[in-house]
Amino acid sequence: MAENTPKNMAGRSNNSGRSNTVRSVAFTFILVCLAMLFIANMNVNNTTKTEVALSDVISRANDPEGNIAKITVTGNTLDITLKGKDQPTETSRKDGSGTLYEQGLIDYCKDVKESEKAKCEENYPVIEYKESVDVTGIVFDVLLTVLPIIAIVIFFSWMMKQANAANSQSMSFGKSRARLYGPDKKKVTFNDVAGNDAAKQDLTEIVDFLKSPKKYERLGAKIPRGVLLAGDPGTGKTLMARAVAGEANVPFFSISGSEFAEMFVGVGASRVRDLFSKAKKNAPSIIFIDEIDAVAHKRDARGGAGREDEQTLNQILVEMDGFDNDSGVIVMAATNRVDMLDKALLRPGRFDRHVNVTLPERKDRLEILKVHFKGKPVEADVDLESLAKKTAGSSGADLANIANEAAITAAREGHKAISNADITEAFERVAIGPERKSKVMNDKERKITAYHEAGHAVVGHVLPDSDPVHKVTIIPRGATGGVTWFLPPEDRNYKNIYELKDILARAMGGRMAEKLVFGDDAITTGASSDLKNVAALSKSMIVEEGMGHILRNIVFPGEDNGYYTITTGKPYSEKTSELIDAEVKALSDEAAKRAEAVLKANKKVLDALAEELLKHETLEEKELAPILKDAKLPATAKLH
């Protein structure tokens, strides 16, 4: 259960997959070839004859008494199978003078009766010739020759190969890893980035400088060496610097700083050297390094020379101070943590140009959703500018992601066109999480959760200097057990001391409703966020923001800037702590009374909306408008 503002909420490669695939094919083949010589010489093991004389063969094929069943002829080969098995197991040539039967070779069961053949076989051979030879045994004979020499052959070629690819990966391992997006590749200019106006006209010089470098050369201005593009995560500085590429027509090599990094010393710093020989030889050409904190992260007396990470930094320090200012090359870099890089690389000479991609505004963020609605279906009644009211706070791929998620809700529900309905589920979904049908609550539960959330409203209604009621809800959503958005009327980019303590009272709204309604001791966890933000917010405005009543005016730097005592490991003294904890606890307990006063006195709207709520389960702002009319801020709740 929480009130809720839109953002401020109340393995391995391919390559190794293809050799092992090549490695295993390569093994079963041998294996196989090893298998077929086995069976083949066991086979050959089996069929071994015993050669004899052709004339003991004719003697005991005459005789009745003698031991031969059948005489196999082919050719000059004669194969003897003897009584009692079933294979040959004698063989005998004939010389080349004269036929068989002139050297003395009777088939005396050849002209005989079929009535009498079968006892003639009996005493006299059976006499069989064949006129063509064995090629299915010729075949098997080169296949068992030829096989094991080609298993051989591959065996070896493929030894080879590998060793070969392994000496090609070592040697390259210190090539750069960027990708280029050259002429072939699908151009970005700055019609495809919506918003964010004062980014694209800084950058604007960028592209001009790309493409008419000697009108500024003949003035005695030099070509920025880089840019740095800061914002916060999901902006579009990628998408802007690729912009830049676009619009000036050169060779983009785009880059992520983490892929410098190797446990290996020195291949970082290699890839440096070679991402820039190739912008060099593509110049005019962009230099890209998206994350570039990854890499470039402050020096300090705890590294060392030999370290990997700071032999990159030092590298990519004497890269873009080094070359030439006609040389063509720019370096774009984006990160979201400015704080965290080196000073060195901040200089002028270096990052020349520091451009902030900052959250869109309104406007900008209306734009950017015509972008990603554009091609999808919606009906005609879709607001695209309420979506926009809403989503205060949110980047570009955020908006991205509710206009695809709208999308799948739409397809999910079987409709043929995106309604606002599909919008607004997506919307919540993204900002809070899905609705959890499946969860039941009983009605006790459902009777804490209207007060809770209604108390929310009804403070954050009353006060001045609160945002306006937008909705709320009781259904579960995400981990929450309710929600109450709070809208803002128009964009701020600051808020005072009065708005942050009547975020702070309206958080605590659900707390005291349960309080009021329930009793001191009846109160749940159902608050845990609620107070997990007043602390937070509270700590931040005494910390960070010098809205103290002691500590006015003085803030704390926190560690990344340098500031720690090495005692408490924080940037200020134990004695200072005890303060900052006294004024958290001072705004908070000033937050609860106001939210408890508000609420006492307003305590029939307090009841009538819990009534709604546990009637519809969600109320939109036309909605609540009628219920919170007649609430009035008490005297007890106003800030002196």
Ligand code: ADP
The other form holds:
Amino acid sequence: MAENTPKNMAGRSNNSGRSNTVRSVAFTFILVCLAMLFIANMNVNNTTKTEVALSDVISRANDPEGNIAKITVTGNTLDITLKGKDQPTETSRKDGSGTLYEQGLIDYCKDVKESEKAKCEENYPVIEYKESVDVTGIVFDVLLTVLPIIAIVIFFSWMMKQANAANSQSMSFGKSRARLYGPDKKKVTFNDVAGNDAAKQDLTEIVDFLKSPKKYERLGAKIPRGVLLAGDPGTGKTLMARAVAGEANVPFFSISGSEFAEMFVGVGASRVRDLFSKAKKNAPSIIFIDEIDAVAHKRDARGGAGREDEQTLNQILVEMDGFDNDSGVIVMAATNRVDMLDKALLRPGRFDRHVNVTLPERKDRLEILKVHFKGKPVEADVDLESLAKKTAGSSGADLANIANEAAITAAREGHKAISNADITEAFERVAIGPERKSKVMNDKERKITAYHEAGHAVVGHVLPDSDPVHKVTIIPRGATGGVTWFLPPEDRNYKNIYELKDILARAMGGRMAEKLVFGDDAITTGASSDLKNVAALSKSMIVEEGMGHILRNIVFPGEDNGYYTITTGKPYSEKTSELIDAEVKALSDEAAKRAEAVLKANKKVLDALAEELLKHETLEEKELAPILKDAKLPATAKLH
Ligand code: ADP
Ligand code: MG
Ligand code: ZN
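Please supply the corresponding structure for the form predicted together with the ligand (the preceding block corresponds to the form predicted alone).
Everything in the complex follows now, all chains and molecules, and the chain you saw is the first one.
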């Protein structure tokens, strides 16, 4: 029996060894599950945080008096720590479109000098972007501190969740896809789109139809199927399309033409099928094809569209033709280049409704600026009206950009609120590029630049049909050595031939001043962009505006709105071609002569201005006035 003992003992010890292993396997299993649970459900923490709207977070983050100390961004989740707290107590989510920066969340203190950092961070939140969740650290902490009982409870709840998830997986997958584009995405309405009243007016009808399709069906009204938003880049087409969906409160299925370009063969077409079938299932709804020119450019342009693009385009046409009148789906598309679109798209029953989204006029620019400065702290004397006035030709996107840059500038300078100077700096930065104070110019270069800019300014000031000189600087900016600004007193839609000729002459003013002061051999490359502008403008005056001597009141448009293709060729003879070249040269010669005449007649003013520029670098309107007041228009530069 005794010999059994060891066996038994062995047996027993074996048994107990096995149960130890089982126990440790089980424990490890629970640990692994726990880890997985925390990986899968990091948001468990969030149940203790208050969910707040992103717009609210952004407006508080932009307010130096706001109460946010720190924002930690992990993927699409923002964890907000309030001033005076050491833990995040609020959470928010970014929606899919655009970066947080584009949506107005600015890291004010990022580029601030080390010495100013603490001061900046007293007012503005620290923004920390985390690549991915640091799971190991957190899980480890939790494992060490949380009691096993709680772990087991969570473990079971996780098991339940898994079981539920398995049951409803396919369903929730479909749902989440729909939600990605659906109406519960951050809602944009017409209120977010400033100005552009005409376009909004046109689209109100579409909104009304989407809201109450029955009303239209009853009367047998035919609803447009396709609406094409056309306009320059940055004018708010994408924003407008989202606003239509927001106003009508219907699902919005969108894709961008450029996405198609990256797809494999056949995927584009099947993506279109998918998009349309989803939209039909969720009708009334909107399909939005952004940048449609990327797939639907003319088949003969660029030597024929690619096969893949053509398949995608054909599928769009097939789907649109296959719509029943009462499908309740409206297809919207946006493009910067209507002239490049395949004509097949524009036929009746397809994109037959056109809405032009235009560059904003002055009062619209003011509205857009107000939208984008809203929620940002500004000084009391900030003058958005004069900014609106200065920004003729800017798009909504440019203006949004200026507002953002102004906030960044203010923060960098350590200001509590955005000042007029911050706005001016932002405007010039957006228009030409950042100042490059660090770029060293030697004395000779500085002197040439001063005369060059003074040349533009004097010629522009003297010529009767030029816009007034607003500002001259010899601080390098972007790619330029200096800048002379002319500002139109108001927005104008047309320019007459005298105004255009004065633009040519003042553009020549830079080169001509260099020539006059330093001699014909000393001219520099500093005038190359001026000369390009002269060449482009004089060419368009001849071939587009019929403003030549001989080629007066005649232009030669190509088959497709002036865009010549290899196949159609130039719509004029060789002889006309030579005439065009001669006319263009005559215009720039005339411009150079007039500029030279003005500068010779006003050499003293030119010298004085150049000298002041060397002294002060930048001169504003009121500083320019006393220097320029004696300048006179010589008879040789007069046109009328
Ligand atoms: P597009 O699609 O015409 O190129 P977007 O709709 O993408 O232009 O506009 C870019 C950004 O410019 C918008 O997100 C918005 O911030 C701003 N923006 C453009 N137009 C307007 C406008 N009319 N009102 C307010 N913001 C505008
Ligand atoms: Mg767009
Ligand atoms: Zn120049």
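Numbering follows the first chain given and starts at 1. Think of the rigid core as the biggest set of C-alphas that the two forms share within 1.5 Å after superposition. Just so you know, these numbers come straight off a predicted model, no measurement behind them.
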item: Val73 C-alpha shift between the two forms of 2 Å or more, rigid core reference; value: yes
item: Exceeds or equals 2 Å, Cα of Leu346 between the two forms, core fit; value: no
item: Core-superposed comparison between the two forms, Thr204 Cα displacement 2 Å or beyond; value: no
